[in-house]
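Next up: a single chain in structure tokens, the form predicted alone.
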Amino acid sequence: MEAPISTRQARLRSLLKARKLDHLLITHIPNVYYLTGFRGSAGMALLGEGDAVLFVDPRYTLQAKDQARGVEVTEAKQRLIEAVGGWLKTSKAKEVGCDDSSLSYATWRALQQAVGRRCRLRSAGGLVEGMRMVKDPFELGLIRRAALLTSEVFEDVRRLVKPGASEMDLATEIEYRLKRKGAEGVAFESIVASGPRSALPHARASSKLLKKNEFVIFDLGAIISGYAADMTRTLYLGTPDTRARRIYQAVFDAEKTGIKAVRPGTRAGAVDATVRRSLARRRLDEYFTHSTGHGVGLEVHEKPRLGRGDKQRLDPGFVVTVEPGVYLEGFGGVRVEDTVAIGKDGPEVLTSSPKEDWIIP
């Protein structure tokens, strides 16, 4: 199955027409890939009612001609933004939207200078990101594969978790095995944090050696054909005491509650509130220091955000994480996270690694 590039472009053109925009300038590379299929690290696209142009520098001309669909590939002889401005200056475009959420002020100014008074530049930030929130079957298939691979690799590496193993060695092993099994890359720098360091939500793996009677957090994700998965599991080395068991059970229950709440029509902020209420019943909500989740797709963190008060309604086709955590300074932390697809009938958990088997005696 190929990415439905033509369908996406047609949908964007409808949105542009509704906003009375002649063209949209796309500069954010994930958005360029989403709308053209081009996977290089530099390029800009202009899409309008009768035009679709991909501007690349000479490094990417052959790659763009091979990968891009539904666009005319133009090799820029100068800076990309100057090539775009020159094209617009000779076009019939009057109103041009710019994805200013990813466009620097300096680039905006350069584009204004290039087009002069020929056309008016307008803010259209988040237009493509809004489209990307609803995943099509092609995208869902890739995210499922990424989630499956992520789960498989964690189960492989779990066998290596023992006292004396270093966080860095385990993180390296995760990333090696992800690529060895078919991932084109990792969605982010893999997290392995143990003991008191597990209370750092975004801890980097260190040279610290794992010890008995402490938590170990693993946060990992594979990329398959540009699409990411995201999963966190927490293990305990040794025999957990009452406090450790209480904390793990509280986070585990909060995640289950949050996943059940991820349904069509629910507001993103309501999912976050549901998770916090679950932790509040155990008097642990004050130790949950980040949002409940985020969208996953071409970027490991994208819209929507499952955070306090977020009004975004969840729709079928959204893929999000649910990742409550409790972090206690000097003691350690617990986080459990899954990548979840929202279907018409409710949530589908894509990351399949078990969460009940969390103790390594």
Given for the second form:
Protein chains: 2
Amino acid sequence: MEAPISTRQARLRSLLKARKLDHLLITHIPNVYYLTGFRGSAGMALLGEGDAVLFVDPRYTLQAKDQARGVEVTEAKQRLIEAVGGWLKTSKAKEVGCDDSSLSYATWRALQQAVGRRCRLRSAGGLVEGMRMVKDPFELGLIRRAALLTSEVFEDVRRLVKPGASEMDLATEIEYRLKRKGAEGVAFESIVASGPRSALPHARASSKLLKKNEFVIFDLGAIISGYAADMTRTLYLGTPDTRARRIYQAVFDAEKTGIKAVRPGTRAGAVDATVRRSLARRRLDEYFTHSTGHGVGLEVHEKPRLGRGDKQRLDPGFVVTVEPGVYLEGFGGVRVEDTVAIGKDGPEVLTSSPKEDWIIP
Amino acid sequence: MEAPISTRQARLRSLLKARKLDHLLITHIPNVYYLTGFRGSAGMALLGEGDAVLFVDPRYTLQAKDQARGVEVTEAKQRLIEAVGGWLKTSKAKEVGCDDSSLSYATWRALQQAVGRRCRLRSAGGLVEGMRMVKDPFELGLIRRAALLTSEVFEDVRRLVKPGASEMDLATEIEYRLKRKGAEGVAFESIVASGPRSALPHARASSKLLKKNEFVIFDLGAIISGYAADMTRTLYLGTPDTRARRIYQAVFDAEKTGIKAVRPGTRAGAVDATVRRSLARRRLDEYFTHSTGHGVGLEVHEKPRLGRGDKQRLDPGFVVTVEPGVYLEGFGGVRVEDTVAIGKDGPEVLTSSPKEDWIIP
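Return the form predicted in complex with another copy of the chain of this protein as a structure block, the form predicted alone having already been given.
Then the entire complex follows, led off by the chain already shown.
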């Protein structure tokens, strides 16, 4: 299956028309890939009603010509932004949309200077990110594969989880096995955090050794053809006491409730509220210090955000995480996270590692 | 040995004074780490004559309090930039330097709005990057270790280079072994590019299998405590013909000449010119399509750039790469790269894998 590049370009063109923009300058790299198929680490695309140009530096000319579809590849002899500016200056474009959260202040001003006065730069960030929320079947297939691989590798690595293993070594094994099994990369630096460190929601894996009677949080994700998955599991080494059991059960239940809430038509903020209510019933909501989830796709954190008050409606084709956590400073933390696709009839959990099986005696 | 955070902050304060800035807003993450010791993935620091504040979101409060030195840690309840804006608004700061290449246009405008009219934002990017060009002994020690580890792992992986091995598998082995031997991460996705793919200067490792009678380029680097190394070696599988030998020898010689030119007082552009002249003597300069090198430290690409016409003078304490390459479309390419520290008396090559030993019969 090939990425429907021409469909995406056509959709974007109609969005531009509706916004009365002559061109959109695409500078955020995942958006460049999404709209052209080019996978280099640097490049800018200009898309207008009658034309589409991909600007790359000489390192990437061959690769761009090989990968990009529906665009004319132009090798920039100077800085990319200057090439874009020069092109726009000699074009008929008057209203050009730019992504003000991807372009730096310095670059924006350089572009303004290069295009001259006749051409107006307008903030139009988020257009492509909005399109990307709805995954096409090509994308869904890749995320599904990334999620499956992530789950398989976690099941594999679970066997290495024992007192004396270091967080760092487990993280290294996770990444190695993801790649050996076909991931082109990892969606983010794998987290392995044990004992009191599991109370740090974004701890990195450290040289700490695992011990009996502590939680261990694993947060990992594969990338396949640019598409990410994201999954967290928490294990307990030894025999959990009442408090540990209570926390795990609360997070487990909150996640289940959250997943059920992920349906077409629901607002993102409502999913977050559902999860918080579930934790509040156990008086643990104050220890849930981040938002409930985020979109997953070409980026491991993308639109929509599932946080307090987020108004975005969830549609079929969205892929999001649900990831409640409870973090008790000095004691430890629990987080459970799945990547979930929203189908017409409701949620489909893509990451499949069991969650009931959390105690390693 | 500890990072000399207070010395760095003092140096920056004197730079601010010279520029008549009340505060500098530090938003580029490697700069935040350099000036505070905080290693989270999100945070902003404000440094002024009499104060220093580190703004982090709730995820990072504990970690920031543990790691940061010489700053007051402030937990932002809203977006970081809003917390910074609020702080500035109630302070006496009038002239605030901001990094216009790290702040997005959208964020810059949000900050402008938050600080109000009394406070002026001024472009002051590059100040910290300028300081970072000269490595202190703490930094040099870490880069030296990263370089050594990079070389050791390459020597290890060299034994796996044979027909039938895939580029991707070799890249995975490189990353696995770097981490197993103590790297906290890789400085960039390792490149393994063979045959015609070696003519793509920034090819990613693919599923292609290595064959007899082709070049294989390896570009890799370890990170240790945040500090990177960067090394490229090219091998030939089989028996190189006259053309392959001629290209390898030309790049090998150009690199040697380049390393010799890396001395205190020389301009960066002069090193680049030396390397190009060396290739020109073999009429291969037109196939050298990128610049000769770049600084290495907290980022794998940092100041200075060693390219055409770059005026920056090289000083003792700089660490740079020298990396000529020759790329023949359809045939293959050769690149040889070392990380080189500039001492008072001249260059010290930190990456130690042999370059003479390039043929695997």
